[in-house]
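Presented below, as structure tokens, is a lone chain in the form predicted on its own.
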Amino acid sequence: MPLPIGDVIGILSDNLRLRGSVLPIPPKKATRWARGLGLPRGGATVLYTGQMYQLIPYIELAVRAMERVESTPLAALAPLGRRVNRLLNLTPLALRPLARTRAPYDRVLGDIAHLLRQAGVGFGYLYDDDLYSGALAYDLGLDEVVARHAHRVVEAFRRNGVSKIITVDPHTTTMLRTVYPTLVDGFDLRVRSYLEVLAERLPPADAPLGQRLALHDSCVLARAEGVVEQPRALLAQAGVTVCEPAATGRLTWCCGGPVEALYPARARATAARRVEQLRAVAPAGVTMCPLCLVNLRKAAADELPLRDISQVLREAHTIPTTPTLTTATKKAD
């Protein structure tokens, strides 16, 4: 039988309501990326991850598990799984990605932090208060539980004296900039993607790459937030020739997410079509969203190397991977 979609969504909803995330992960693992970077706690301007990059290894394992049971008799056990999960958090028991699987996504966050410091931007980090944004739950239509969760997140910002937020991924950006103001009365926090900040402040690359890369725009960042020219300007500055696929900018083709959690086969087909479009214009590609990165990588296998834009920019600016960050003096606008 097919997966009971209502029960799958119900598990994610229960997790967000009871435990603060659709896939609750230990705070130590969510904040591990910042270890040794010397980031101050809180402050007027913070780098907010919304836990999206940290969740990707767990999402991958969850999708694989659903692919294995999709259209099998085991799918009938989903209602039982939901009842058990209400009493016991099954995420750390059922989903245990290896450290080497988590490490690349932690490095993305470290690269973003280094790039911002390279641009002279001063910022802090909320550590245990860097809560999940609710993005995937919102995409799945869980409006009521997302609204309650949004108040928890905003309270964490206010408790830490935050007035300006730098986000690291498209889904978190649009949650805070477009969705939260409709859910939280008096929402007055200024929200910008790190790509917008870097496009204004990052100095010229000291090691231009001289590469041709196919650029995959995030549906959310391009369509909902209008962030289209900034990643192109940053890549050009890094010595990258940006190759535009058949569907690009505000008309970009979807990577297949976030429906991979509910319809794995449909998501794979969508991602495969996008990989074909990217391969048609360049030998390698670049993304700016963790969901896009993982979905397209699965579809591409070894046929199209893909990297997050932060990795490309870091290489062009020869920023070490894990040194302690130095104190910066400028504020984020």
The other form holds:
Amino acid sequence: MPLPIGDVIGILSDNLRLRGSVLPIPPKKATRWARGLGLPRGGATVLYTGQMYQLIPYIELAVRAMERVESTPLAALAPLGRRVNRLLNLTPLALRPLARTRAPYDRVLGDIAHLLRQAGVGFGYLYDDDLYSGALAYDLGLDEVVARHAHRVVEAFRRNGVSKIITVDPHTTTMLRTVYPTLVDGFDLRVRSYLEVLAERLPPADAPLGQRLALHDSCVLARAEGVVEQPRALLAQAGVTVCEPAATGRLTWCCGGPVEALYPARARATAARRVEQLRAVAPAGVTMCPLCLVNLRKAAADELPLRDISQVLREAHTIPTTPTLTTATKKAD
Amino acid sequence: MTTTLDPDLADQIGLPGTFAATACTNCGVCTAVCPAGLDLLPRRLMHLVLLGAADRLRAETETIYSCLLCGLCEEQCPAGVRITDTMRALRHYCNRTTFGL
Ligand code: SF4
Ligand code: SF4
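Same protein, different form: I have the form predicted on its own, so give me the form predicted in complex with its partner chain.
Everything in the complex follows now, all chains and molecules, and the chain you saw is the first one.
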């Protein structure tokens, strides 16, 4: 039988309501990327991950498990799974990605911290107060649960003295900047994507790359948040020739990722068509969202190498930075 | 399927102010550009809502949840229909009425 999507959505909803994330991963795993970086806790300006990059290896395992169960009699156990999960957090028991699977996603966050330091931006991190934003649950129409969760997230910012937020991924950016002001009265936090911050401040690359890359815009960042020029300017500055696919900028094509959890076959078909568009213009590609990266990579297999934009920029900005830089540098506007 | 029409369906679904389906002119642009190639097109879903065809609408769960919320249709909709808000509102409605969430 097909997976009962009501139970799948129910589990995600229960998790967010009871444990603060659709897939509640151990805080040690969510904050591991910041180890050794010497980021101060909290402060007026913070780098807010919303746990999106950290969640990807767990989402991937969950999707694979659902694909295995789909169309088998085991799918009938989903309602029981939901009842058990209410009492006992099944995520860390059932989903245990290997350290080497998690490492590339942690590295993205480390690269972003490095680039912000190179740009002279001072920022802290919230560690176990760096809560999930509720992005996936919002898309699923779980409005009441998300509204309550948004208040918890904003309370964590206030508790840590935050007034300016630098976001990492498009989904968290749009949640904080566009959705939260409709959910939380008096929301007055300034929210910017790290790409917007870097586009204003990053110094010229010391090791320009001389590569041609097909740029895959994120639907959310380009259309909902209007961030189109900044990644192009940053890539050009890094010595990349940006190759525009047939659908690009505000008219970009989706990677299929948003429906991967419920309809993996549909997600794969959409991703395959997008990979064709990217392959038509360059031998390799660049993305700026963890969902795009993982979904397009699966569709591209070995035919189109794909990197996150942070990795590309990091390769072109090689000068080492030290933790002490954060205390001496400017605050992000 | 016997269809019972519910004249209050749009109100039950609305998120008032965001459910802007009445502005739709049925031009078909959203259908033409949709990368997901939805089986039942966004404008037809909205049509079911405006008709009040609650049971027909609730039978379309897969279409409602397989929209990518990518916004490509919305970007090009000449009537400025907030299609992604509408799709989210339909999910909110199905969560409550079909799945008891
Ligand atoms: S593009 Fe807009 S006006 Fe045209 S059919 Fe779609 S929703 Fe209606
Ligand atoms: S938002 Fe949904 S209906 Fe509109 S183009 Fe994207 S997938 Fe299709």
